[in-house]
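The chain below stands alone and is given in structure tokens; this is the form predicted alone.
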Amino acid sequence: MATQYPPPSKRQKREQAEIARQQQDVEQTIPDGSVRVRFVDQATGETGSLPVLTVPLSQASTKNLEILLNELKDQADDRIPYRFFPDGGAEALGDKEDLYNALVKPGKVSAESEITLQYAPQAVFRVKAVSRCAAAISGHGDNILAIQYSPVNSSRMASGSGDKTLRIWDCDTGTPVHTLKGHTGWVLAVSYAPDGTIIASGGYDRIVRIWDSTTGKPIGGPLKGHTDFITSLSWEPYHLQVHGRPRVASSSKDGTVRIWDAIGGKVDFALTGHKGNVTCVKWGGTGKIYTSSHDKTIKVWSASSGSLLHTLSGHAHWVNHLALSTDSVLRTSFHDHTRTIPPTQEEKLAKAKSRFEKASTIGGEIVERLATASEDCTLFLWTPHTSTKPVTRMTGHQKQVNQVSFSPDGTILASCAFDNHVKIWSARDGKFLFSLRAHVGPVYMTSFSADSRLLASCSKDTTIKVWDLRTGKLKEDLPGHKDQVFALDWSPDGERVGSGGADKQVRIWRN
């Protein structure tokens, strides 16, 4: 007869617990050996004056890398954090990871070949995720459709709604500031002026018009002129501008584009040359006017003449949405995150413009990068100042693409579309990087953090997400609203977000 032994005591299975704990923690080692490193600028695509230099293995994780590059170049006391590219790819070395375990254990690359790692800076600084609701605020007495923060700082934040108005919010009190009212339908549209003093909307009513954002009172008449609804409106950039004479584009269903003096009250131009409704125009910080449309093409036109330059073909149906790299340092002109303003126009002017000029140079010359999005599932990445076929095609989605925004170093692009996903793409080479999931409807937009290190999205499923990038991971799920979320925004400054939707209620979120 068999022995039968009794089941083991507790302090038996704590034991074999803490063994197994163990086996399970022993680390993985790297084994010894050094690798060549050749540091090149990611901008310039030269090495500079940086010696090729050897590596042990075991310190030649991501964080040691940073701290030797610092040191080479003479950036101890004051350390920038680095992104890694190995030879030029398009993903980055994570936070934790090594050169041993990235590239040389599975067969990248051997570690008697010298390995190139291009370097840019990541922000200097670190946005916090926003974790809590920190304002719920009724007044709109309608869906919301529009928010957008002040470039200045988050204390202010202008939204449009059903109920034909505007209102500016005070986001430190949580209260409204100003009630705008003179439209006579839906405002679709609300775009600060790039200084941040004025404030353009549009909507249902066909109309433009201009606000001061400290008074908020009119400025001047309403600018008359489209035919049908107005979809969306971009501001000349600052340092294109002619002083005291802002301008606007306003784009409309009616197949035009429309470029207005804010302040003079008139029409410069019209753009006329598609053939179904512009869904929106942005104006970039070359002189240029990017237009999509639903004739399924994007026009590209001058600033100055007014003058078709290009026609960008390859969507199979509508495009809904465009982004340029240099959309966020547009939007901000010299608010930059030391929130030190210039004090003369002719500074403002100088810092404006070598903020663009910054963002926008690859390998020694000015490049502005154009994304897409269509009702044909698909993305194009285009270059349109070197070429009208795009880049690439980038597929993926099962439904129509919503909306498409470059993250604000510019290296990153994130999608969202009808089929409850945002997906991540590099801004290089619009290589698939991964998908966010978690949404459990349709998702209607995103918005980067400052430091282009976290994502926020917001969806029909009446909740706002925050994601890390570096991972790919849920950082916060944001329920609150009552209803779909339409419209979200990220201030420039990264403190708060703001959103709303068909609850009526004016939401703000911060750390």
Contents of the next structure:
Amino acid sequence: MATQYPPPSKRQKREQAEIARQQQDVEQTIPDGSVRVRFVDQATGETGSLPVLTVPLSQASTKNLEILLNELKDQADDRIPYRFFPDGGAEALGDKEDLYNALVKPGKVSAESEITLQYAPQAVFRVKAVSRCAAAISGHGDNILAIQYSPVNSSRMASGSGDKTLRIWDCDTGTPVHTLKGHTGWVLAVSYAPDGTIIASGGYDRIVRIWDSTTGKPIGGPLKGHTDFITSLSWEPYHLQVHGRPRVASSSKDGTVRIWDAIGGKVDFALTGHKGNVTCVKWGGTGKIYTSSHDKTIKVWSASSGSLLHTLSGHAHWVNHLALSTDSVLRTSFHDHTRTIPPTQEEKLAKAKSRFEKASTIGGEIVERLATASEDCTLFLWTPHTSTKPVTRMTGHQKQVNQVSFSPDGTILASCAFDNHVKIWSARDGKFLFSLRAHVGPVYMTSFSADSRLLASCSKDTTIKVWDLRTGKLKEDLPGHKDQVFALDWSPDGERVGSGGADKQVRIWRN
Amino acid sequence: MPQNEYIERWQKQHGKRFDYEERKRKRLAREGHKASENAQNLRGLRAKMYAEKRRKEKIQMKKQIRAHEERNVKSSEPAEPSSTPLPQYLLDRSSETNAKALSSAIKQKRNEKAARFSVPIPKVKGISEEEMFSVIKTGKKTHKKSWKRMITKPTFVGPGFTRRPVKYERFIRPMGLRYKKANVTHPGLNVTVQLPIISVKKNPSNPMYTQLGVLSRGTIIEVNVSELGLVTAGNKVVWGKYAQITNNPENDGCLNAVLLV
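Starting from the form predicted alone, produce the coordinates for the form predicted in complex with the partner chain.
Okay, now the whole complex, with that chain kicking things off.
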């Protein structure tokens, strides 16, 4: 029989009542008064033409500030959500917070002083954090080494495996669609073309292959030329492509990068000059190709002539990975969150071009920024258009940095390293924001959600973790894989996350 | 210049003979033939001596070859692909195999552990009780049962020590063999300072000797190093530090020790 507690004493009752009363009138305690608010653009650090406003404290919630800023910028009919960072702090104001409770009450600022709020535009859509495993699909006979979603939508995903095949999956039903056989070695790199119709794959057998993504049939024969395994692939941006002649760049351990005509099946030219394993290649949206290598340098090439433009040096050891601020736009070209595909070729081109320009324009000019991760435990941020000197050097990791990625809106950098941490940096000046600690093994990869509000990371500790980038806290912990997770991709429309690893199962996660 | 280096001096002044290198090469080329001739033709004592010399040379040669072979063994995994497929970013790392990493970690730990207990003089000869103590036979009662001992080695007694009543004093530590100070060498700085002893920490021969404060070779003592001005990592002045006795105090009449750092 359960023990019955005695009824609460008079004192206990009084205390309860006190607490309840205090909790009740928390909402009404915003006093009269006002604060002066100055809005500063986070990307440029300047106020521009915006006036310093006096805002009543009782009205100064994040929602109202957002409306106010949109009014000031004459965007009232087409509002953009903003995120406000008080005085350059790392953590932004929450959506339901207000200035009084977040800043004035804890004593961070006094009500008389001027509050500087850095604003950063956010995506107009919102991606929900993935929280459950929608499907765990067996099929591959060996470790899964590369995964990529189609840029069109999240229903198709391609995965490359150690069993020498590529598989295309239907993520709506969790079933295999095609098995692409042809490689004679492990498939190390998989890449969808920006329009989503072609897939390129590169393998340990030194061969690049081109596939039709809808039928799963090879296009042309194997592209031979490399003398060592392929490390990464990068498609020519859609707005630069000659219609019907898309090109793809492949980097290899043999120190060269080859530019292939994907349809014609011929090598256009080879970029030789690196003295070691080329670890990563990225085709920029301004007609430049960026490569990183084990010879400690990053080289910038002209995509039209194949000549070397710059050599960026500064790293003290291998350069493991590089990321462009426009990566996600170039990957998705004319596919955006509205999911409307322009009907004609010209409109597609125009849309891809305008999306690229919108993503890369800072202060009226097109700036493509570059971040590199290195074996010397540091990262560098470059603006290769203007200077061969780095903008900043980001230190803090205690072991080799494996991968770096830009958020789709180009404001945040995420780096993952063998020291079990993911670190978040400001992409404008390289300022350290957060260290995301929860993984207990080396973190292999990270992937941003399309709205830049969330980040997924996969690790040797067999888990995938989803992080909230506003607070730098863990949002979801997704165990499920039975062995280390090598590959991870968040679909460009934000619906699903695909992952694969040494347990030979592709897992699809969704909210 | 040493007197015996006349050849070097001559070479410095006049240079080498023009055919020096060639003569050297030829001598080297002849060496095998020469050795073989000696081995076949020497007789008697000279043959014996030659054989002995040759044997030693061969032992040395074999040792050297073995050392070379050991050096050539690859410590980490070859760059060849492992049997399990790995993603591109893990491929080129010279990954030590797990077992290898584990075993080296264990070895290192063991070494560290050994290093913690390692002292400059790890082994000393034990001292028997017969050698250490002499039986005192003065007085009627003492003589009858012979229970009183005198320590025949140098000792350290604390500053506040008073002898016990004669009836209860079992061990006598003679005044003439007591030490208060030791000449302590700092091995890193290579300086020797006379420092007061604080206590005897361990006499390796016998725990009882530790209790009695016997100072023999290999004994660990604590000395007062406040004069040296050593500072800890936390920026505090160190005043007590361990040292090990390196000489035989009973023979030398002084106490030499080396600081354990």
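Keep in mind that what you see is a predicted model, and the values were worked out from it rather than measured. Residue numbers count along the first chain shown, from 1. In this text, the rigid core denotes the largest set of C-alpha atoms whose superposition between the two forms falls within 1.5 Å.
In a rigid-core overlay of the protein, A102 has its C-alpha displaced by at least 2 Å between the two forms.
Once the rigid core is overlaid between the two forms, A427 does not reach a Cα shift of 2 Å, moving by less than that.
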